[in-house]
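Only one chain is shown below, in structure tokens, and it's the form predicted on its own.
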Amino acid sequence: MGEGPATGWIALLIADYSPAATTRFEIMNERATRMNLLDLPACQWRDAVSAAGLDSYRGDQLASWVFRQGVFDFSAMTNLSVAMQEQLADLLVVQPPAITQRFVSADHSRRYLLQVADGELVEAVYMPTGSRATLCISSQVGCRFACTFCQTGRLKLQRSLSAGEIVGQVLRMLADVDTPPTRTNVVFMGQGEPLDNAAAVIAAVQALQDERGPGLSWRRITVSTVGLVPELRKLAALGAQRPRLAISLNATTDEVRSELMPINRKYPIATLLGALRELTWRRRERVTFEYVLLGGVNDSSDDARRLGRLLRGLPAKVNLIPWNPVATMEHQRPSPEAIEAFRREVLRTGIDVLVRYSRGADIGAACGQLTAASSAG
């Protein structure tokens, strides 16, 4: 390819974006495919549009259409001339994942089956509460970590998503609802382990906070992880941009946690909690510990007391998640009485704790149930 706008565009991507995005661009370039602008934060769209041969301020116009009005088609952006629309479309595209199916729960949650550009399927969940909403998004197609209580791990890892494919889930869901929420929270709790795709997830977190883009506060973004300690430190390096953290703990001894979550054999509980104690916590910030309650496995009063001792000294809160049944798994959900007894015992240790009953169970959208299934439940 000779000198001109496309060459400038290649230089921009190589210089300014993550290795994952550069690799994706090189693959797409070999196929003469247009670059997805969502793989860049909105603050870089001025440069991208300039590299495509238009005045840089057009990048802000594009961002306004995409992030404020949910319009992804250049031809529908009426403050651009037809010639400009065609010039942009020759090199660029705004391509969030496409909705192939949506399932609506009795509690008004929505599970989306989304298709990315290469045909792979991922899931995202929209959970409204009054005028607000929480959006649960995926970071990978499948997952490599094989936690025994989670159906997604049985899919194994197919591939990681790009930053644009991650951010695009948020945009697609917001564009699909009749009335946008007054406040949006985004949780990385869908398919995949976010920190197994750290470069793209970090880029997506930064893009979601971009004031020219979604403009979400760090307080509105939560990244959940099984506890990849080196990648936790990479996330911590974001400083003021670091999102909230949720740690999938699920056991109080290494023996049980290693059985439930094989990653514990590499990063045992003491190592994981030690890394968390090294972090600088912001005023009023707390780290959430997710604890899936499995009947007869991790729900004893001894477990509850150990949990309190383990978390002492951390700005911790605990979300108890009664296991959501999956037909192919043999775990049992504890009785309501056992759940309440466990909660009370943790509370006695001085740790804030609540029971979080997952939404969307009737459409296969609850925690641990995501399988990229094309049918509900």
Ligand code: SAH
Second form
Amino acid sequence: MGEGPATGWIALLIADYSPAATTRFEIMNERATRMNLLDLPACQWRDAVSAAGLDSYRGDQLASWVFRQGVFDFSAMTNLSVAMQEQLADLLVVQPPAITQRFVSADHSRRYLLQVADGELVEAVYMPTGSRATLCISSQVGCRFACTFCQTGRLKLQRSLSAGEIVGQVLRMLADVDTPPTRTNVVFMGQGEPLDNAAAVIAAVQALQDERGPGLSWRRITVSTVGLVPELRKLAALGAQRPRLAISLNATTDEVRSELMPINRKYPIATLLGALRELTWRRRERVTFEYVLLGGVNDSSDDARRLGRLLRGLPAKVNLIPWNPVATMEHQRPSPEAIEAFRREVLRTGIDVLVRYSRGADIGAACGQLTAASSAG
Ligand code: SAH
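Okay, that one was the form predicted on its own. Can I see the form predicted together with the ligand too?
Full complex below, order starting with the chain above.
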């Protein structure tokens, strides 16, 4: 195809396009504006640009600007003529969320307040370790699951993010650091419940693995969930593209878990672990169980032993997260001695276990603190 004017192409694209918009009317509105290319995996950018009237190889050039150079503005793409830049800009846009604020922790992690097209704020955290980095991203604005120990739940669900808004958080953070990391891990552990926004999260997980895009391996991507069982199966259906899984377990009895995490009434521990037992695990793959330690609630030696029993037979490892105090919540962080005793007791059951102290607590970036606060703490 030559680089002529655009013709009736958009119907073609719309079939693959899954914006946050859900009603027909909203989708038509999206059509009236421009499509965010980040909603499509980079392997589809050839089709997108040829539908806009450019030769399809221009799609690869575009992907190289965006994913290799961190350039998002067509007018800065010097191997495209001004005419082509304008042709693209008529119909398409590469729009990662914009940085509105950046908080840098004493431990060098950074919390970003990012603004998406409709003005909502999302939050993402960049955590460097030597030359590597872990990027913690949000899947929704707020969260509907109301876990008693987590501040994000207090925001309620504002809305789900589109695939492009999710992938865009990664791009925006990578473009913002002086030296890109030698190895990038992405964890869906920011605001929101990823599996409550499964379609967009699955599209984002695929886009992150696209070789013309960020090209991350499944081993570098972790989706963390409260345990929505049907959506967990959908994620598992990605097969070789399935990301690593992390499960927020946080308790060893249904009584306590339902108290802490109301969703447990719908998917109790046995149902959740049963679904995990049905999965096929890849070589060296392990599933992480996150366990927020709450003094006097879930940190007894009985809990530690039950945890070992529950996880037996699964390729499991446990991350103990000492509770990060968040305003107006009644819980307590156990003493360092109690944390260490719990860790040893779990280890004795034969399960690998680490204590994960959250980073960025001084800038409101630690687990459970993400509320899009526009001040540091
Ligand atoms: N909704 C998903 C993704 C968020 S991950 C999920 O729950 O898995 C956020 C992690 O931080 C979860 O494992 C959660 O249990 C943990 N967390 C929440 N509030 C916390 C707090 N105040 N202190 C420590 N960890 C917390």
